[in-house]
Amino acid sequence: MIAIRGATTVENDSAQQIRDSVKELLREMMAQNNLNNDNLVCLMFTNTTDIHSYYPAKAAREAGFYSCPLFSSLEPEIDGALKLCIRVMALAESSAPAKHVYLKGAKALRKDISQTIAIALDGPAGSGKSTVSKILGQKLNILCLDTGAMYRACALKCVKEGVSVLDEDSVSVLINDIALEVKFIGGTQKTYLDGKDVSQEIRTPEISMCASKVSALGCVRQKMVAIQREIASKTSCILDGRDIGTNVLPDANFKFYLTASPEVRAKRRMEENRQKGFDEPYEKILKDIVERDNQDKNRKIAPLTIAKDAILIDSSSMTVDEVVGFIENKIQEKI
């Protein structure tokens, strides 16, 4: 079962305004969440005290929502609160994440979902950026774009074609015609190279090291950044990487820099590799982590740095849930 929140406003306290607004709000909530009346368990309305000419619950009945219980009540009067506002909580049978809907003047109540926002999450290898980004994307109902996967796909293309990731001229020719697609299937990003799903293939340690080198090339970054900016301009999203807040999306609404000690990151990466079937000793992983850090921090183009307006998070002694909760709170404070 999921709980879907919604709200809208009316221009004036008239029965017709209330009927029309409630109908529009409920239909939009049903469409956004791919529901029908049989999925509804109940609808619970509240409205501000300046609305009294018609019950929102009665308006819902008239709009065809009569297959579940409906409740309606008045909100307490609060100075400075939004006027002429109708809110609803819909409980429904569904396994999909709830998509909340805020219309008209009520959009001001939830700017995080009623306006296009961009969240930049930077940090070194193994800091947990991808995991945190995926969870945040689900919680905030926004797109989670794994930028690292795009560079990994470029690295894989070089390896398959036998092109050295240090030979920028050859890489430039190869990348210029690369057939790279990012698809979102079932809420998960899939990376396609030359029409093939390479989402798992790009996660090997070999490709990880090559990705760090190939992403330092200007020709590669220019092409990938252009794609990423285009995506971020059209939809709310969270991007994680090395230079999202400093280079890719310098005007992002929210910027965070997630890090942890090399030792902690090496242990996390070792466990992650084991779950994927890669068994490497801790010492080698730690060495690779330190080497990767040096590569990322010292490359000439868009090195790994902390944006001046980014919030630093050291997750060495934090759980994933604690990191996610911290970021959520910071976002809510601003909106």
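Rigid core here is just the name for the largest C-alpha set that superposes within 1.5 Å across the two forms. Residue numbers count along the first chain shown, from 1. No experiment lies behind these values; they were computed from the predicted model shown. What changes on going to the form predicted together with 2'-deoxycytidine-5'-monophosphate:
- Taking the rigid core as fixed, one finds a CA shift for L82 of 2 Å or more between these two forms.
- For R229, a C-alpha deviation below 2 angstroms is recorded between these two forms after rigid-core alignment.
- Once you line up the core between these two forms, the Cα of D321 stays within less than 2 Å of where it was.
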Given for the second form:
Amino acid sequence: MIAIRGATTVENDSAQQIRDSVKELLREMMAQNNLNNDNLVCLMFTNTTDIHSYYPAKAAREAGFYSCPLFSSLEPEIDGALKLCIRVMALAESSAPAKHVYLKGAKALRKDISQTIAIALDGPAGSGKSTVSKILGQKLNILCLDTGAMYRACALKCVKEGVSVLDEDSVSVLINDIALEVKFIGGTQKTYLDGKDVSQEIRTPEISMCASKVSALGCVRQKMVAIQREIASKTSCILDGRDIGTNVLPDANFKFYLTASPEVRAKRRMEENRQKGFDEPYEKILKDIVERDNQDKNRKIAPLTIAKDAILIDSSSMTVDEVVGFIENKIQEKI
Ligand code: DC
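Please give the other form, namely the form predicted together with 2'-deoxycytidine-5'-monophosphate, since only the form predicted alone has been shown so far.
First the chain shown before, then all remaining chains and molecules of the complex.
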């Protein structure tokens, strides 16, 4: 069993603020600790004396925590204590180390664990970004977001609805209310479109090419970048993509640009495809990679380019472990 600490603040003592803040805090604690309701043993809340309008435990019940015992109590009034603060202790069945969560003004209570770090990993198709970032995410115990999967899901939506990825007006209507969700289940990213897990369906060569085209459209980028920034604002993470260091997170703590020669990338992609059951000729893969590079590098909005402050890694003659080790060393040097 583990004990997870959480705390947040409200701007004022209103029932709605308390409901929203408790819901957000519990959602984060559950997500960061990979828990579901069945793993929870109990939730114990305290709040500062300037909060009277609602019980945090009642807010938790309303947020869907029906089965576990809940408890709320008032903290003593202490000079200099943080104002309008709600604290919780969650006991849960888990063998993983507890990740404590401090949100909003409560971050000030635990500056040691509230510093989030953001790592930008950009580069062209087939450079090994996804593989490297998944390993780094696991090693550093931080979330790893494959932003390409989001553009792929937009492309899949267009293909399914019969909308050309070059027709910006029609794509804009489609993207405006796209039901796209990125979930992290057991540390693995799953991409959902219209409520369906499309994580595999978006990996075909056809969708790769359509994703490159649709990602050039301003309406698509605006929507995807907003979601990516929202995810990165809440937790430490590594984002892999094309424009993370230059556009999505220009203030990222660490920026890397991973590349390799088109020939090496095509060979790697051929191996990957074979393992997934697509047998495409090397020449076709190489041609697609070069075409995607051109599209991604030459589009008007947020093209693929090396951020001024990024560290360039040419992995043409490096193994995955060597790339991961190199990045880990660079991070260690700076932390
Ligand atoms: O990384 P990937 O191959 O899954 O990405 C698919 C396409 O999405 C890629 O060709 C360009 C686009 N993309 C982008 O424009 N910006 C990102 N941050 C990530 C991907």
